[in-house]
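Given next, in structure tokens, is a single chain: the form predicted alone.
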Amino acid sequence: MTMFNNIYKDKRVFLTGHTGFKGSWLSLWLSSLGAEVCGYSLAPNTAPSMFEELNISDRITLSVFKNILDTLSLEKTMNDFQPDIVFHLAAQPLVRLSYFEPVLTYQTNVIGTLNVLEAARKCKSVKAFVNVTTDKCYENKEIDRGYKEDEPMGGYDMYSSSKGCVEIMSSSYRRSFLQSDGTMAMATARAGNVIGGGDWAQDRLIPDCIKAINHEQKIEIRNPIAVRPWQHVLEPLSGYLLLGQKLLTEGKRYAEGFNFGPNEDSVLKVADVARKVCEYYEKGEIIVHKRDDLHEANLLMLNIEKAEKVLSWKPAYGADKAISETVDWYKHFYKKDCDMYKFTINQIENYEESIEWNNYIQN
């Protein structure tokens, strides 16, 4: 009895983004899986940063630092190492960074996405395709429930619209280039506010507490009404595994969007989290920042329904344990009291551990 049916020993993974926050926390558990990982991505753009803290180039196959918009040496790249399957998670993934680069983020989310596609359809290897987007692809009218699969894409900024193009994007790739049998399963995958140790990204809740924290100063939240579903890294990425493992060993029937966010009491407000930070931290004064003129949404939440009936994933830890493991993995960082890489290890099989085997391993 092995995670994911023992899907992944051995199996050639092609990662984009795995030098960022979820990529790398990817790449170590694939790893752990006994995969073969080419992480294909930019160079971290944090300081510091999990991808070099952990030293994870060396703790995988391959890892080739270039851009997704550089279609001759990505084509290369996936052809050279002939995956299995690909997992997308390349993005400018910043909200606020969008207003102040809208080019950037959808020649990065629409552009950059459509080249992973096509150099995946092309390498005749891949038999499957993860295509990671975000809570934030539906066109959010704030309302008091979660939002389905088949509800309408869309955005109010730059970000969000860019993953809604994104989704309209790839169900139209899928109709027009993967119906006939022999050609790779696509799957998009939609997650919430996800949290964990290795974050440092400018503008992100955790993130910005940690920091202030550690430089003794006071915690600047700018909007502490705002409702999001908060999960834990692991809680998304092993609905990233499961529907991989799904397309591999099923194929096609899959081939849809999928959400993955937490149950119901997980959806807090930022205020009510930037407590608990530092109730687990020890440490920490919160003060509301002013804030400026860049739209954000007040509320957003997921409706998880169809991957619980579906893929039978469920998630297995509340707002509470998200919040304490994240808080412990930074406190155990700026100790310097531990190797970090085992760690994270450690923290990834806890997690195996709590998960509801029969959801995750076949006999």
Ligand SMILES: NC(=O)c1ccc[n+]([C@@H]2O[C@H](COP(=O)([O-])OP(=O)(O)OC[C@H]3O[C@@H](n4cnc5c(N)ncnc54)[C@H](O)[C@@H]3O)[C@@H](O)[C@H]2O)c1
Contents of the next structure:
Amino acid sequence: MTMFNNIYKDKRVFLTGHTGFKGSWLSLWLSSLGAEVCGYSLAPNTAPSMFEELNISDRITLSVFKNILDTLSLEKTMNDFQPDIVFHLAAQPLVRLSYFEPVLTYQTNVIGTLNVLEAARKCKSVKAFVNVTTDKCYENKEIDRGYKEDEPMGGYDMYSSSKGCVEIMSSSYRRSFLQSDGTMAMATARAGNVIGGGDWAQDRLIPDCIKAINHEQKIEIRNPIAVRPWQHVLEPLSGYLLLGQKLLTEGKRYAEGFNFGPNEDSVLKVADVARKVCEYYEKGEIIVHKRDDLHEANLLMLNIEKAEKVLSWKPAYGADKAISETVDWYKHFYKKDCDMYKFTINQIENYEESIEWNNYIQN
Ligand SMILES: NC(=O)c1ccc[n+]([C@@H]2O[C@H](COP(=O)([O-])OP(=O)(O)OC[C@H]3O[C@@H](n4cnc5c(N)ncnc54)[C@H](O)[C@@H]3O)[C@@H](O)[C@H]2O)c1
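Form predicted alone already given; the form predicted together with the ligand follows:
Time for the whole complex; same chain goes first.
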């Protein structure tokens, strides 16, 4: 099957955050598309981690464990590699941790992103830059509709506001430095709550459910009625890859912000998702844990009309499929009954076959 018009075959891709949850999946997908991938991140910080379990360092061209705040090393690594495109995913991505580590969160997300932009601008081989932010970049008014790309940035907590800042900074950066011919085309990508196998981060619903089930403990949820746009990890990644394709082939026309969220019927309450996890796992019991004082959004949705119209992107999986694929991954991982690398590649191939916009990208 020809995916993304074969644009990634032999392309040199610089990927920050390759040791994380989304970055591990993207490393594998890009490699399977024939790309030469240089990953640049801190070492994995969970045990287990998908990066270690699937031996991703051996499946990409180069894996560098360094900090994006180390500008010398960042610029040298990028310049030595001479990438065509940068996917920037490295971040401190946790809302709750941002209450305890506000400076680290801002340094990593805002200054770190500026460093990666600067390194890419100085490296003349870079033609395209996909800058990953989040649905939480919008000023959340807890309204009953999805946010559009041109709505105000904001953020109650330090994580969300750091990503709102990244959006504002990126827009300013584009206007200040990326207007003339020959400069890279840079777009930002805002996705919702992502689920999938291989995530063991703290304070995320699915990893928390899986950990509790495997320790024969009750699943504690803090905010059962909170509503989020749930999507399988391959959904936003397909959006990032399609956006990257467009930036590489058609340049600055696509150098804007894009939302990649699920369809409206995949916007579910936290408790419903936890219930479905137990149903598919055929195990697990949920209890509602007393909430603490840390504010977390109750209602957050994305409007995805722009990605649908401008990129012809659309979600391929509903929430049920996203949750069942996720549970399947962890079930096999803990049963140790198959090769998880092959299993993951198989999930990627099944996803590719489900993409309805594939006809569009083959042309
Ligand atoms: N997971 C989600 O639900 C979700 C939703 C919306 C947006 N996002 C965004 O997607 C991106 C990836 O998220 P994830 O869930 O894979 O997170 P993750 O925590 O699993 O991975 C984060 C990655 O960033 C790297 N990193 C962190 N600080 C670094 C530093 N100073 N220098 C170099 N590397 C550093 C880590 O090593 C890791 O590779 C982030 O930008 C996040 O904000 C995630």
